[in-house]
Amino acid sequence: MEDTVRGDGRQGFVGVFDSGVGGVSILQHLVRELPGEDFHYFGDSANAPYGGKTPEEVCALSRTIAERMLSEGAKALVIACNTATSAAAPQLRAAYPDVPIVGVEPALKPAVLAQGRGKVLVMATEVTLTLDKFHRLEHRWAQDAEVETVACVGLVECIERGDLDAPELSELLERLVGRHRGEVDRVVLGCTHYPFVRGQIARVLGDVRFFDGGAGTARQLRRLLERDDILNDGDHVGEVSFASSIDTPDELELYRRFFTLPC
């Protein structure tokens, strides 16, 4: 299913996507930074969460649903998915070399250099925390602050549901990191769900600060559109679509809802 929700043309398009409803966190800030691209977010609903499955898995579906992006024709891609970048992005490069590919990481660089009293605690998932990406990034940063570590187990699947205030929600964020609070100051939110929670998360922890990728995934988008003199920075105004491979109407409306929700 899809449906388009802004625009009035077609120059080519972005492909955006994630295991669901949380790389619109991304699309937010892709839209923000380049108004003038078409953009086509797919939500791979039906095999949601990506954090539980194995590497092999998802970078299974992170190719099929590349290619049938590049096959509508895709000039670009962005994988809005910590764990999908972790585990297919290096793959998706080798196989399209001429296509630019932007994935995203955990902000652990910048929640480190802004420096602070307490702990760095980095939220994501299983697969992120476990793939030699988050290793790498982890030993080049964590040796100049105090970083904390959190499997969250089953918070995506409740913002898939999309009750953003259900007590099951609190109650599992308490569970998962109750036991740091008071003691960090800075949170990486790890996967691209995250962001739609962090008010949820700041009620658990105190008085935090947040960081994401979305704002770097952004920029990187642009530079490599510059590079590569593709970006499309004219008067066209960009359009926006939806599509998921849960095809339903209430399946498109939650993406509708989440591209309207703060972040």
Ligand code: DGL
The other form holds:
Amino acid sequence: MEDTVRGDGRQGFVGVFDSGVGGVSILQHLVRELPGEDFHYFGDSANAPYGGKTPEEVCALSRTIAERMLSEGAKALVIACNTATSAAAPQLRAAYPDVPIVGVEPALKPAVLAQGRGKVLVMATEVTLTLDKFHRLEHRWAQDAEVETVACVGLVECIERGDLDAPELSELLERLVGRHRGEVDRVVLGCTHYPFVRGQIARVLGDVRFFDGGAGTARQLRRLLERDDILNDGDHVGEVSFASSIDTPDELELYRRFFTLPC
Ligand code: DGL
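Given the form predicted alone, corresponding form predicted together with this ligand:
Shown next: the complete complex, the earlier chain at its head.
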């Protein structure tokens, strides 16, 4: 389902995708960093969550989305999903070597470097925590801090329902991370859905600092667009459009609403 008319930026649009509404948290950073670009966001909500699927399934879904966006004129892609980045980024880069492709990964490095008095808690999907990409990250950075990981099964589904004040959501967070209250002081939001429930997580864990990949992803996209000389840095005012694999006005309304939420 399509929303507004796609922007006609001189050199094509940037395609941004996720399993659902979560990648809108990344989109907010992209638009702030690169206001002259046209962004087209696709949420694969019909297939969410990706986090419980096999890496092969996530890779195949990501490939289909990437192919479609490129055939529609995308000049660059942002995989606004930690799970799809872990499962599909190398394959997509190999398939489209001339296209700038930016992924997102759990912000473990800045969380460890920030130092603190407690442990670092990484919240992410099962797939993200199981695949090599995260193991390499953990191997590199977990030497310098005590790191705990939690596969947050069920959390993406709660957020996709759109009611961020639902008691079920708070109860789920309590079950998922409540046992770490008092022992962690830094939390890595390793799934792009989770920045939307930062406040709810803080209510369970207390005084913690949060780390996510949004700002770094936006800076990396700028670097790649500059490198390839395809950055829209003239007078063009970028446009943002949304589409979803759930073909209803309510779904697009959810994306637009989340686009305005602090995260
Ligand atoms: N938002 C995604 C991520 O960053 C995927 C969540 C899911 O569909 O399980 O991992």
